[in-house]
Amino acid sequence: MPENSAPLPPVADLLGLLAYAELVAFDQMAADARLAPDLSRRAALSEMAAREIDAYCRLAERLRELGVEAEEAMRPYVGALRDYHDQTEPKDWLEALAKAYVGDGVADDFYREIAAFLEPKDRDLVLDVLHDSRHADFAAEELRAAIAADPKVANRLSMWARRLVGEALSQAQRVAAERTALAELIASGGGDVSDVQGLFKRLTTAHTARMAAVGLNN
């Protein structure tokens, strides 16, 4: 359960969870890196990583604007993205593409569908920081180029696919659940607070394109 603090502005409680998800997909990419079967491919995935600092020190820096530190912002966010890590450990490269490219993918979408009720300053920061096509297509490449060199790889990734997606709806539902300044968020948008099922509807059908456009069976 996040811990207990006092209400932030509903635009920083967004923020701060992007900031947290940022600062550790940094952590999980350098990682991630050291499992590349050669140099070209870890230099791309720690290039990856780089960008995910910078995006957290730019969300850092406008959280810093709204008058709330970083480190308030992410603090309620710690335990569910940690649970999502814990559990989605990869144990190989394929596996970390896959994580990369499923589980971002359904981070993305959550936080565009939030961002669409944000004021155009920081609409425009979140999404400009969100992955950029270049992270999804390096992804997919080598996931298409591992399946067309071994077909039966497709079934042990599609295994590990649902199982990414199953925890990050999971912990995204618990976020929805337990941070009210989000469903605050929605309403002073003009959103449906209690349509959350039809946003997570929205994301699984994403995911079961995204997963089609590399091969891989919902």
Second form
There are 2 protein chains.
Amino acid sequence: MPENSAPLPPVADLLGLLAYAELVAFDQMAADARLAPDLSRRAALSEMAAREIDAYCRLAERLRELGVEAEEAMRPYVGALRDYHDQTEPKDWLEALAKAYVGDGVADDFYREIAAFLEPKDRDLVLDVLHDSRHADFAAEELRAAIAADPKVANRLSMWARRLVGEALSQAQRVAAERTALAELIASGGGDVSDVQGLFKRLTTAHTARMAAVGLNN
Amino acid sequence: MPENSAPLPPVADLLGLLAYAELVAFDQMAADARLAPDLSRRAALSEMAAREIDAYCRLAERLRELGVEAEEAMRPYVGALRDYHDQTEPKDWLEALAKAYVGDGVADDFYREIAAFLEPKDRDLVLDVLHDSRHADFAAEELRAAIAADPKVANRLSMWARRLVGEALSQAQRVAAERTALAELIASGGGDVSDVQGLFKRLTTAHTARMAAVGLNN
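Mind pulling up the form predicted in complex with a further copy of the same chain next to the form predicted on its own we just looked at?
The complete assembly is shown below, putting the previous chain first.
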């Protein structure tokens, strides 16, 4: 079955994307936890990974309510998300944290924007399952401490962050080309398609501020 | 610091072993989830992995109540559990399930026996965080179906299970030689040390029954 064959209701399309993103984030964080320099940091990241699965379960449950199997709703996104993660495998603990901080930051901002077009029930669910700030705070603190201890780290991680964003944009374009339901969702929800530029600008501004907050440069 | 330098209260010694076992089981199940043949099985195993972290958090919390850092209590077991998992890396989905089914089965039986020597509060905690039967049932069902579809699979997995048990016993002996606190726990709790043979017999009987239940032979 080709990846984009199943026509889903627009909201299921978004929930499927989010559900698969949670499943993959779980997987990635669980693997990253192995890179932790000690047991308490490893436990901290493992705990955060477990929260992704809780979020996954809630999204899968909502999809079932909508009469859609989670597997069916997630399938269109498998290729793009797998390729993103394959292309951006962290080599060490700091790269793993920078990826979580930068990548999840942009993704969460994006989902938050899209959630505004949903019915209240689904909007609240999406806003609720997005990463709590605990994860970003933990990553930011580790990154700041590492850069303070060795300022050269900032250059290496800034380059890494630019690669992450480039790879994410490339996969996002692929998804946008293959899936029109998300675009429909924005249109049907009263979203102004001409505001895509505005959306892009807001995401970029927030990303730049996030980078600066830990001492990385764009 | 040598692995066995810190003298801990006996109960912290057991809780530390269990906590680290949960952290490692999380890690292993999260990695095994990648071997799943489809997204729904992958999600099922990821969910089970997340439950291990919930258990870890409860054990770490109890250790803190006892005035012991989880990291300190876990440290003595890092070498043995890491070596066990390094020596028994599953090559495919069925090996991963057989490892979870056989290995967690024996380990849970062992913890359940030791829990009998604890004060009620800790005993209830340990019994509560042991794997619920959902995980074993899932693994058993998958193994039975695979053996029904191809009886030759039973031979390969039976050999694999024997290797798992051999490797686990070898690491258990290592832990027993390095850590006397668990032995003290049994003695102080009124446990009859001469019953170690009885314990061993009960574990072996339960293991044999578990193997037979899915069509594997000892």
